[in-house]
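The chain below stands alone, shown as structure tokens; this is the form predicted on its own.
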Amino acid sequence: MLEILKYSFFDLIRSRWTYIYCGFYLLFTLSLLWLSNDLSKVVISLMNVVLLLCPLIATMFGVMYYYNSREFTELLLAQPMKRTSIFLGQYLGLAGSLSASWLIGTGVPFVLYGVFGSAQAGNFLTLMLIGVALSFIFSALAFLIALKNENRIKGFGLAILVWLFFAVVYDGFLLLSLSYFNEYPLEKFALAASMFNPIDLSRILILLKLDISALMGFTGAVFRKFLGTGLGMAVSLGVLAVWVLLPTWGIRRVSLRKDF
């Protein structure tokens, strides 16, 4: 698996799309740092981008890489190798390359700006961790969808629908529920519902880390009371880890049962 992981990682790192992805973050971050000297404002601006762009790019790359490497995968399957080693190696190589592009494109400008010598070092590390987690989560979901669907059009469509659901539709349903049942105490419900959406959970963690949860009203106070504690942060990071592990387990399970 490590050999396949290394091959997939370096194969994707040499792709021009990876350079474009990394270059976008590099130029965007440099522009924000040039326009503002307040690192907390830069982190907030990047948060609004990473919560949509990282999942979207991970979803698209995951589906594209699986279908484009189908012939190479069939060649590997003809060798005396475990199926799980092949597909998990490809997935980890994909997620690793996306995470490296994110870390380099966004991290280098911050490091050159001296973020580790400022009070925003913790917020910066939280943002970096969130970007990596979202890259791993949505590339795993996309890889799992592609693995279960031979039809490319159907695979692409389902992957985009999954991203659209978590990025837009889920929030819409949640807001409708909160507004419709506004006479009831729904703070705990909102807290629990956020755990079922990695994008929402990531947004809340960044807002709490930046200590601007007051923008979320009374619900933000509830989030602050639980997620703002050490136990709450540990539970939240644990939930993000579960979001990574579940689709990874799904990839392993489908690859064992799928008839290639």
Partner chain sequence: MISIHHLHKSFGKNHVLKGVDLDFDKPGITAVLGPNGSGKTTLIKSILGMVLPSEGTIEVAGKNIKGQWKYRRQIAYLPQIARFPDNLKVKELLGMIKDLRVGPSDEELLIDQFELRPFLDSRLANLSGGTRQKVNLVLTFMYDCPIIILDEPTAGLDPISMVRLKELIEHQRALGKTILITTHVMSLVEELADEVVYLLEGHIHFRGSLKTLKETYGEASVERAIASLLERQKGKLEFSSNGHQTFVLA
Given for the second form:
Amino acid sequence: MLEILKYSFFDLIRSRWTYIYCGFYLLFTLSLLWLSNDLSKVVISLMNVVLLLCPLIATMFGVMYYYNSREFTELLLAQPMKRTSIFLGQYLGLAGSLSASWLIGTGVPFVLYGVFGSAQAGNFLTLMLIGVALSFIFSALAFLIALKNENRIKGFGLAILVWLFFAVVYDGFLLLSLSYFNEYPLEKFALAASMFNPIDLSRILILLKLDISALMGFTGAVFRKFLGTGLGMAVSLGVLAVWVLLPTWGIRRVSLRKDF
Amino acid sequence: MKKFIAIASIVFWSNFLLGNTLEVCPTCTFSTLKKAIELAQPCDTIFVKKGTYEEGNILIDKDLTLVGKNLPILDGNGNSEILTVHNNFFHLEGFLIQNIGTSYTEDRAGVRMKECQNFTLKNNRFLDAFFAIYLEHSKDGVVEGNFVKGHAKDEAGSGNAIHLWYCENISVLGNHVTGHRDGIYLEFVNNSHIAGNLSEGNLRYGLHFMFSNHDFYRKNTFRDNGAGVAVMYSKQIDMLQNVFEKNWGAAAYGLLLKEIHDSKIEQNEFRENTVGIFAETSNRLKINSNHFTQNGWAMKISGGCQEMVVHQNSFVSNSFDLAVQTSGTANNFDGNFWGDYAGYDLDKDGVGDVPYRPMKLFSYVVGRTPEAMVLLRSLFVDILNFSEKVSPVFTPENVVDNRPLMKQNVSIAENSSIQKFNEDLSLTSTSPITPEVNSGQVNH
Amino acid sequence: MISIHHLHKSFGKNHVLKGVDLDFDKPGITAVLGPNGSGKTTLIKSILGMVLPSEGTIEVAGKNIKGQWKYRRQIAYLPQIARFPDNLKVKELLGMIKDLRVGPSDEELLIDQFELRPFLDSRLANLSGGTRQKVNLVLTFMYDCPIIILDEPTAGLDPISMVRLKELIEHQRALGKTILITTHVMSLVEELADEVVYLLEGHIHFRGSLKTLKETYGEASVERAIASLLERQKGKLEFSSNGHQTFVLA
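Structure of the form predicted in complex with its partner chain, given the form predicted on its own:
After this comes the whole thing, all chains and molecules, with the earlier chain placed first.
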């Protein structure tokens, strides 16, 4: 698996798209830093961006990479190797290269700017972590979708739908149901519902950093306990890890049963 | 005010010149403070040297100056008020007053000034006092540079650090109060001012006004108090250049205004509060040149606020800039800087060409369904806010800034120096204290 | 070396292999023939474990291959379409396969034979189809495996490389290996094959030597023999409604 990982990773980090992706972040972060000259504002801007862009790009890359490397994958399958090592290796290579683009594209300007001496170091690390987690989660979902669908158009469409669902539609339904059942105690429901969407989960991690003042305005005891203590952070990180593992396990399962 | 201080110091020094001096120490002629007070003549000065004096309640009914040398300790042993002053002239300086003890039947204090005039309580320390300084029916006094630290656990079993009741013309300057119910409490107090104090970690309010008029407070820092600062049922209160920060909680505010009329709130800094300013049934407020950053809600305006002017403030990185429950009449939100403003300024006059609506739809949604807060900063919510911005349906039509500023008002930046001033104060107050409070600043 | 018992494979409703029984136990070259969609590639992929049988078993060197992967060390496979990661160089690809397959390899001679040396530092994306096929061939033959499976090996090759390939295959036969080839190029079959397996609609319709094939259908060339096999089969289908009757000539 490590060999596959290594080759996928090196194949990808030499891809034009990886450069474009990394270059975009680099340019974006640099121009934000240059324009606003205020670390905290740039971190906040990027936090809004990471929730939107990392999942989208990871989804597109994941599907694209799988379909593009299909024939090569077949070559690998004919080699004396375990199927799971091939697919997990490719997935990890992909997720790794996406994360590397993200970390380099946004991390380098921040580090050069001296984020580690500043009060924003914690927020910055959260930001980095969320970008990596979302890249892993959504490239795994994309891989899974591509594995399940031989038809590229269908695979692409489905992947975009999944992204759209988690990025927008899910929240719409959540807000609708929260407003509809307004009279009932909803705090547990609201928190639980956020756990089922990795983007929401990452957003809550960001809220814990940026909007703690507003979050502490809740009257509900569950909310206060969850958000006000380390519990929220710990649970969110834990569930985020589950979100990485679940589709990865799916990749393993599907790849073992699939014909090529 | 200057006049008063001038007179007071003349009186003070003339006492020195006129009166005799007495010394108290465990090995002196006077080994107890009580004895010295009993034998002292009016206008005398008593120097108390290092030592612990456990003398219960000490009554003072003549003009006296009490000066502690090397921080003598007056200990109440947990069951007694310590100094009760019922006289016109009094000066107390340099004592450590401790262990007053909680009482549920009487308001015991470290120092109680009862119907006094012309007094100074300066550079003393109070530890574990129920009430530390209690002024009732007094006027023309100065409470300055004291350090008050309590360990209050619940509101019912704790008192206020500095408590003023039916007072007139009192200056509370440069004190550091912490760990009490209210840091500074004023009830029926007029024409007084509160300046340069640091009030933090108190159970309820850092500063609490009730039924007090024509007062002002300035350059104070209120941090991490249970519910921030409350100003209630008062009028003509000026609140200038204070820092309100980290007041977190379901009912916590940087500044709570309830039935406040004709008051000014200017050049204050509101940072990381659940709600920066919460105003209820308050009229003719001038909220100008304040700086709101990283608050949950910078301002929440409940029903019944009329003729409010919100001008030249800057709102940056708040979760919500403004929540208005009912629109009220004649409130004016023009000419502020809004961090989220995305308009343009083609004619380069520093004023955005497109009006800004600071009240977002999501703010309204959260008002109705607080749990929806978990969706803050979601893409879906951004889309909702955008559509509401294009055509307002739910948010009040008249909550709008017609002349949003393109740049922050720079004069606000000066506030950071206030903060620094108070940080220095809190440092010095752990050692024998001489905070420099420039009383020249405090002119009324 | 390879024995296949009662192999069935369906993709959804599409029943591709309908009970294939085959044994490759002697060294030599077997050409697996059949029209498009007859199940040739599925059969080969089943042997490689890329397609999982719906029914039946496959044994390689006496062991059931289900869930196994180590047996593939004994197989060299040339896939039909050669596509590699675009951003790898030829050298790196070779290095990678060597990393993945432990054991001794012999690629230097092959690189010279197929004149690939000038391309070693080129990216795979920049190679022509024929050159890529050469790379593909090098990857296949650089390991010494007892079983060799070639899926359309001549696609895109220039005449010189074609000759080299034939030499290579004959050399491998001489070494006593079991070689399976699928191809549409009948001349290649004629030149190389010892035996022919003819697949049609998931059944084996013929298995036997080249000579037997020609004799059975009374034709002089493989191409014609196959054509008449197909025609006969068609006629049969028209006569009998059940259609899928198998006849195997050994």
